[in-house]
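As structure tokens, one chain now follows by itself in the form predicted on its own.
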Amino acid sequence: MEREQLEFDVLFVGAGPANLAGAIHLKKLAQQQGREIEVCIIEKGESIGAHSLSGAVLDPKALIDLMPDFREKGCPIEETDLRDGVFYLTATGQLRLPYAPPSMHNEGCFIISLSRFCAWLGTIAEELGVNIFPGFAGVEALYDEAGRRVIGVRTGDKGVNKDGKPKSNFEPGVDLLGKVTVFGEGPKGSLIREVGKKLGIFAGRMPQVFETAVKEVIEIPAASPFLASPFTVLHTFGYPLGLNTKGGGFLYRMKENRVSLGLVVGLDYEDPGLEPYQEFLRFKKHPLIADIIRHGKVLQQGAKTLAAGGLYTMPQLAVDGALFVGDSASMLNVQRLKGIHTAMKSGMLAAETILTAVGKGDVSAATLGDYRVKVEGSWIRNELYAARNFGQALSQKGIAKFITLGAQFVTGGRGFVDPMNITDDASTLQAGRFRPSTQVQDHDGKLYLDKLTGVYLSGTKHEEDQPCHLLIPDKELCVTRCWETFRSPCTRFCPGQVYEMIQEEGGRRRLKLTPSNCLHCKTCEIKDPFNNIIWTCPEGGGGPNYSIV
């Protein structure tokens, strides 16, 4: 099939904060030097921000570097007066820590909606002349004839039915070519996965590990005690996960009597019966949270994974013709619970490197490798180095967790062992530790939602008659070894109810997929104990449609 080719100087894949900041910075630098540079961003979501979800507390230092007049330009900020409260929860009570750990101090930070923030950055980029194509999913990295230099990305075909045949509205994908391609797909990107296999960018690194977050924006009554409390930011640990499972809850105050509420679960958990969505509902039922949100209404729900590995899991940052930024490159600071600022700064450092490389006419890994030098010399490295063993400490059990964290605090992040080992998330389930998840049954469709109502409130939609984007190479394994050993954990760890095990006549089991429910969080590919699920991009424009989360 002949495909249209479009050529640019720089191609950014993914319209998250890293690539948007990178594109803006690149155009500004080129303008200052009187140079013309053609820049393109593609985004698989229907619009910019549609697939962007985070807590989100923003450290503005990268934003200030990028755009000192961000307030005058209308940056959407929910709250600027951040006051922190950290609570240990039991099943029925709570204990407030007398002070927040230094890494969790949020003075000078902002609460934002990441979807609104990215949409705003998108308008700024367009004003500077960046070509932005939402609804275009990158499905394949393109290489030169030698197969070693990245030269662009192919977008997915549109108008293909479930059998892979063209429909009447068929549109072939486009080959987008760039002198430099910047991959900013977020956690567990499908393109960086394949580039990694081909070019070995993860060789010698510890395995990337992740957390899954379920989040809602809730409108609460004006009489809610939280609106009159001394806190605007709450972080919790303990219940419902306990001390042996990594994770915790958060609640942030927003404008218009709204709060951002979520629970983060580390995907290195061992119990095959654990269900992150049910843990989230239990968290909402805790008296501390229930009192705040009582009589409220969920406006939007979503889920995503967080790249929680940090410094020791970062891939090679540059190859011939390509760079890797933001969460794709494991730059989230799990110790500070923040990654937007590091993502933006990485995009800006990539832009500075690209402008020099394109000017020289040399986009080899050697020249683009200056990006790693810039990252190593920036505050990104300082932050990630201080947190280099933090996630591993959180993965420890019981009191050992706090002893290790204390040792890291007094040794600048080293602790007792440096580096601490990281275990791949897919390998941690323990068959003998299966405990069926406690199901929260009293869904009211307003404040306490079942999964399908949550999917509806995420705005998720996919063209029903398209090829399934969730590939399962060995379907027999699902109903034999996976069922027998772990009772099909995909039916629990997916927050969108994509996977269901059904029993047909004669007692035969079958795994039923509903890919139209997919929230694009990629938990399934990460946590599947047999590595038998491969997440690929569905038709561009599909997936969630976040606007306020």
Second form
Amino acid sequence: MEREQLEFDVLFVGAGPANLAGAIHLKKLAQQQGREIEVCIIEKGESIGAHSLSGAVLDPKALIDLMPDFREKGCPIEETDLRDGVFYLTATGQLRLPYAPPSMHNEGCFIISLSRFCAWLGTIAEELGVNIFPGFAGVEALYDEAGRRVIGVRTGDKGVNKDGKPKSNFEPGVDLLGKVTVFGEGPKGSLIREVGKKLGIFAGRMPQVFETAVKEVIEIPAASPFLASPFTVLHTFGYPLGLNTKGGGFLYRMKENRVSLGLVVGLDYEDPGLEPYQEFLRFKKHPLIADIIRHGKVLQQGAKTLAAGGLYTMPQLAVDGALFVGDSASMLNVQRLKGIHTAMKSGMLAAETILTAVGKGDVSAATLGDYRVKVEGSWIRNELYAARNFGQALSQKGIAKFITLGAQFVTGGRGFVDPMNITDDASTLQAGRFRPSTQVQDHDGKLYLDKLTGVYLSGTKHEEDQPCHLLIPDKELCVTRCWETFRSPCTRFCPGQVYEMIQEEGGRRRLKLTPSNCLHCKTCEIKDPFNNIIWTCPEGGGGPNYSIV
Amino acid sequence: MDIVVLVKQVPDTESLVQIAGDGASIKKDDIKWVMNPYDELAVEEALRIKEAKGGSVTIVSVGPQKTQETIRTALAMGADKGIHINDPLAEGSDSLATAKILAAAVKAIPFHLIIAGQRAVDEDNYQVGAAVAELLGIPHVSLVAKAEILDGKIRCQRAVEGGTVVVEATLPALFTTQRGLNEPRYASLPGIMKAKKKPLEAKTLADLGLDPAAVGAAHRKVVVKALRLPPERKAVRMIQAETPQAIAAELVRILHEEAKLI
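I have the form predicted on its own already, so could you send the form predicted together with the partner chain?
All chains and molecules follow, beginning with the one already shown.
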């Protein structure tokens, strides 16, 4: 099929904080230098911010660099008065740490809703003349004839039915061409996966690892004692995950009697029976949290993974014609539980590199490689270097975790072994560790929700009549080895109830997929022990419709 | 054939709808705004008629600044130009006042056909289309499931209880859309690029020669006194059993013994 081609100078794939900051910075720099530059951003979500979810505590240092007048420009900030409390939870009680570790001091930071923040950055970018196309998914990277240089991205066809046949409103995807393409797809991007395979950008790195967060925004009564408590930022560890599973909880105060509540679970967990969503509900029922949210109402729910690997998993940052930014390039600082500031900074450094390269007419990996030099010379590197073994320490079991963390604390991140090894999330499930999930049954439809009500509150919708976007290369494996060994962990790790094991007449099992429930979190592709789930982009515009998470 | 399409920007039905402090309006901060789905059918039908018969498609809409996004979406689908009545004095107009504004805007341009959504899904009044036709003194056909342009006439099919009615009206006429009329097209990426350069005219009430005392929130003939959310949903109960027969039997048992409905 002949496809329409649209040419730009720079093409950003994914409208998260990295690419939005990159596009804004690029336009501003070009303006300062009196240069014209055509910039395009595509985003698979129906609108900018619709697929953005984070805690989120924002360290504003990149934002200040990008836009010193961000307040005058209407930056949506939920809370500026950040007072930290770090708690160790037991099943029924809590112990407040007498002092919070330095990495968890958040004075000077802001609480934001990332979806609101991205929507706002989108309006700023648009005002600067960036062509923003929400509702368009990149489905294939395009290369030059030699297959070495990235030249752009093909967008997905729309109006294709379940059987792959065009419907009456069929609209073919187009080829978007850029002198430079910037991949900022967030954690576990479906394009960077293919680019990585073809051009080897992950070769020689430790495996990319992730954590899954389930999050809600809850409206609490105006009279809630929490609104007068000494803390606005709570972090917890211990219950419900225990000390052998990486992760922890958070609760942040927002405007209008709202709180942001979430639980992050490291995807290197070993117990095939673990269900992050159920752990989240157990966390909500812990007295410390339950007291705060009592008589509250869930306004929005969502789930997303975050790139937790850090410095030693950072891929090659530039290839011929393309750069990688933000979570796609493992820029998140897991020690500070923050990735928005590093993502934005990486996008801005990419923009500076691109402007020079496009000016010279040389977009080779050698010239674009200046981006890595810039990252190495920036505070991103300093932060990530200090945290280079932090995630690995958290992955340790029981008390060893604290000994290692202590050693890293006194040695500036080196600890006992440097680098500490990282294990691929897909390989950590242990058949012998199976513990049936503790189901929290008493959903009330208002404050404690089952998964499907949660999906409803994420605003998720997809065109129903389209090909399934979750590819299962070996369906037989699901009902044989995977069921026998792990009892189908996909039915538990997916927070959207996309995967269900059905027993048909005659006792035969079948994996039933409901792809329209998909929250685009990518946990399935990351955690599937047989690497038997491939996440591809559904029709553009599908997925969650986040606005306040 | 010159066609006018009346569109309205409405909250996305997937949005988080919360009632504002006054108890009679909704909080607008966290809402996504989209084209009224019945208006999408209207835009699509207009584009199909234009593709078959030639002519032009003009989008007309009343609303605040952000309404432009919805007009641009229609232009991206393929409409030729937009007219946006953007005037703070028009804000809060009821159905009749909205119709007066739209009729005044349409009167100023040549047209053979007007297509509108049967209703806007925000307030569900079903009034504006019919009122515009009345004010312009042209025939009005509501809830059209199929439209055919004949010589100087339009032939429409409407679904009624148990069957279909076929009606004809002479042009110029106005009809409103029913689900099933067509499958609206997507705004393509090149279409969106082109839409940025298409003419979008902004007009005020004064431009249309309208008296502000006839429209706006202060002059509503119908006033919203209160809004209430539907009752909270009860938790859904999934019936689980090995076979369809067993599921059906359990459903019947629940309806009979617990719900006492049968």
